[in-house]
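Below, in structure tokens: the form predicted on its own, a single chain.
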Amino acid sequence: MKLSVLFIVVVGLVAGGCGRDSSSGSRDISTPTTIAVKANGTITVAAAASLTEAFTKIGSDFKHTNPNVTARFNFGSSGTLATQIQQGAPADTFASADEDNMKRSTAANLTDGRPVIFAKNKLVIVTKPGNPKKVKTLADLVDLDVVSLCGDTVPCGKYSAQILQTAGVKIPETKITRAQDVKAALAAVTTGDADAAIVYTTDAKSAGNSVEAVMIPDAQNATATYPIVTLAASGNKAASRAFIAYVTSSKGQATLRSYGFLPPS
């Protein structure tokens, strides 16, 4: 089979601030250098659950432009994925919804090179269609019967805890149902098991008319930062880097924007 020649971005890093967000202070910013490499075969991308729709589309587009490379996805909570990677689960690329779980992987020398920030996200309240409980603010969540939040160790759970603390809102634990990831938190509302949930804006958008979104003011909101990296144990680093290059390319970024993600800087 004839190998396709791909022009990909190999990340060289320069120290510098990337702006302040909810999960870290300063960090390195990637400086791209373009070189030609050959890539083929299959890669497994371990990606945060909130990336499901966007990465599924990106994977399809990536295959069209790189016919000799196939990207397969393992979507889940970033914390669960980081643990799986640490325990030796096969994966070539890791895309996290927060920097803390990525740092776990880099600290354990499980990554090849430094992670690249490729997207950001915000949080939003979702209710049943029509917002029957008339939820307008985070404070209104206290009066509901059941509120769906991600688990304490899950990125969306950490972000939710942060914004509730910022707003001075304390929901009784007896009213909270905990979800394993953001998709499960959203599903609790769409299936009628919860009156409301706090999820990413991208998940609210993907749910369409099955939920109603209640915006959270920026002063109370949090910014989720998404890094991606090739893993040291990858058996196909060239293809992994090609996928990352596509994600960070203008086409990949346009797809992420279409699903509601914010630019990386």
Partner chain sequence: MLFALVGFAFIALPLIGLIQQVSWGSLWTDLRTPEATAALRLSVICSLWATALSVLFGVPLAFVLARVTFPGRSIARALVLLPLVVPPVVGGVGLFYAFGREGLVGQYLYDWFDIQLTFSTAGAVMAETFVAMPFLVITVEAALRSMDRRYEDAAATLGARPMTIARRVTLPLIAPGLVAGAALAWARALGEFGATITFAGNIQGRTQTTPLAVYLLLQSKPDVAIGLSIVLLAVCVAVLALLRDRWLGFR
The other form holds:
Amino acid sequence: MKLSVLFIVVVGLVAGGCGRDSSSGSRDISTPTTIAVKANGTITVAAAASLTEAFTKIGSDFKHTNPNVTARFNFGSSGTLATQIQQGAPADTFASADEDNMKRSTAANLTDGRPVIFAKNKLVIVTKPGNPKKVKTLADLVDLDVVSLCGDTVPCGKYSAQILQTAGVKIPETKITRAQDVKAALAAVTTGDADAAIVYTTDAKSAGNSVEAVMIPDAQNATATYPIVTLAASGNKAASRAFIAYVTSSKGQATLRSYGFLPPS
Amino acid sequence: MSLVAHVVAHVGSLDLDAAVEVDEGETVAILGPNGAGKTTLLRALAGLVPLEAGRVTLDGVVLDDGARVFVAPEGRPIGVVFQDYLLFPHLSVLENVAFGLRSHGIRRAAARNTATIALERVGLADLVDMKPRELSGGQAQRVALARATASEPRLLLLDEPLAALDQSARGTTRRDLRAHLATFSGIRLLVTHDPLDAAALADRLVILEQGRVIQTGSFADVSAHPRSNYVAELVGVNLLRGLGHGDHLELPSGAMVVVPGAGSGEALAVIHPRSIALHIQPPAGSPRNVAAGSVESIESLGDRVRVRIAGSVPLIAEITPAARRDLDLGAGTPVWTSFKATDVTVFPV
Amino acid sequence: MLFALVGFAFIALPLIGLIQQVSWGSLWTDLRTPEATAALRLSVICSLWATALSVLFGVPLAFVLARVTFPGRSIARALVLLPLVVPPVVGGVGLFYAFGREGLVGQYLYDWFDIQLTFSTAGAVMAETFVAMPFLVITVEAALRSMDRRYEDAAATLGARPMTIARRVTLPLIAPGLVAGAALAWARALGEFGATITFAGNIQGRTQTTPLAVYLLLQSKPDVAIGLSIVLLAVCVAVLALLRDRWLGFR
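In place of the form predicted on its own, the structure of the form predicted in complex with its partner chain is requested.
Entire complex below, previous chain first.
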């Protein structure tokens, strides 16, 4: 028993070492299938909160095609994740909900290679089921008691600010409850008494019947861009690349679509 | 006008069933060992322990009958001096004394006025602004007395009023307390385990043992005819009242009792009956106190015999049955008594 | 000895870490930013309200728990003290389902009186009171149990009615415990985060108390966040010092 455990550990270490070697040797690593064969071990994926449902599904699908790799997730606001990564949090892969926080990481040379855009997202107003306050447009938000928005350093908060500015709507700060990430912004409406929130369409979709979505016209809406990258500090770059390859593969993209994400281009 | 009480109550392992009567202007002492139920009896009279059965009647008004009637403590015309006085530590001396008056709805200024007079009566008018923790034991006791009597209750209850004092303060405080009690016109009941306090302060004793009254009567009665070994042990002492003259006490009969530190003024000398020796012939030797008398009565109490001697120095002697046979004592037998001056305790009253 | 040292270091190091991050030069200007002043002002108001409510309701509650024998008393006490150990977020969720617009009580408040507690300053006060009151209750109850009840007997024999006894004798006698309990409750209210953000949200100037501001500002304005943290730390140290003096002074 003990011997076999030791064996697995040794193999794991050797494999990890190989991965590191190969990454320093050649930049552009062939096709996803090749990597799927080589990669194994566990990776930690730091992912934007809005990716929670989609990435959880992708994680289990990925396990089927790459039985030797387990992907663990750390979901949070992209800003928090970027800060954590800067402070040396152990992560192999970073999927952000905006390009600003990704740039913070690339500028600090924390990434391995260039980020890939893998999805886009739109925003939407959500209200309590049945839309009791009859919210039809962004301008209606001003008349509500409490509107839940993401904190202004969080991507969804930045997009919300951008949307409101485009629409020329100014909600007084005393009516805005600031959430630490988009899931918390949504929760203020689902399990809270906020009248409305601005969240991603994907979040509105995954919330199902517990909210009602009110569309924001394209002219006023913002587009969230989701880049993903392997981190320089990763101890298992091969597995991280395999995961990214899966996310960008047709299967991964189909899953993202099913959760309401838009294609990257 | 009087207190008539029959108290039945159980507290912990104590089974109390005791009847007490106290008349107006009388001071009664409940005397008994620790755990006899003295404090519980007093608390029941105060309404702090409800009766299980029996009845407490004060001036003809039923305060508690163990069933239908129960007057809460705050509704009873009583004043209590607690064992360690329980002066409210956060209030000044004056506010402590005024507390009862204020509780009875008397306005602040009037209450303070009355409280000041009550404090003057116990000689503490200059301590009004002090906090209880700044007082000596004797002062605290007087404040407690002033507090308990300020609203002129009908019944004054004192729980071990001298027990919290050290020996040196006891004599004078006892004398002060006796004087102050005399000025209180209602019904006075005190609880003590110390026969000397009872002797000095009370007109009548109620001996309580294991929750039962085993004897009542004046100190002289009880000490002359103790109904049990226990009572004999507790109060069966010789008490000689007289005037102190430095090294001796002058008795009303004119007889002198040699005793160190008799002081001056009225005093009480205590001699245990065991310390009294009986002789058929006038004795020689070290005892300084020798007096002639005759046997008045003889009582057997188990393994000892109490011999009451009449004479200029009336005494009770406690001897063994064998000694009684040797001396061939009977009523009227002339005897000499002797006791050493160092066997006498004296305290002022 | 070594373990004791490790234990001590474990507690002391984060505090030192926080202190050495403070940019002392700009601390004053950091604390003068609108976010910081709004948060501090709100914290002071909410925590004082929470302390006042804890005293108002907690003292009678402590009296009942300490003095009244009733079936289920130990269960009632356990329930009252539960917020001491329950994760504050869970408390916030519970508050929502009790006092939210659709909550057990909240729906009537909202339908009949148009009162909405969630996302209001009152809601922040409630969340703080929820976590702070047990500290007051537990301290006052202990004081009531340890005090010499014969003082109350003495007051009764002097003609004082129960309410007068409570006001003029019992409360003054347990005053040190009451002060200690109120100080603990206040410190706890001041630091409240989980229940507040869950129940009352995070609205600047309305429900965004100092801990919430620290959390949110840590990303955008870390200096301000650290400055606010230092203020909270200093207040806690002051409360501990006060309690220590109280205890030394009265024991």
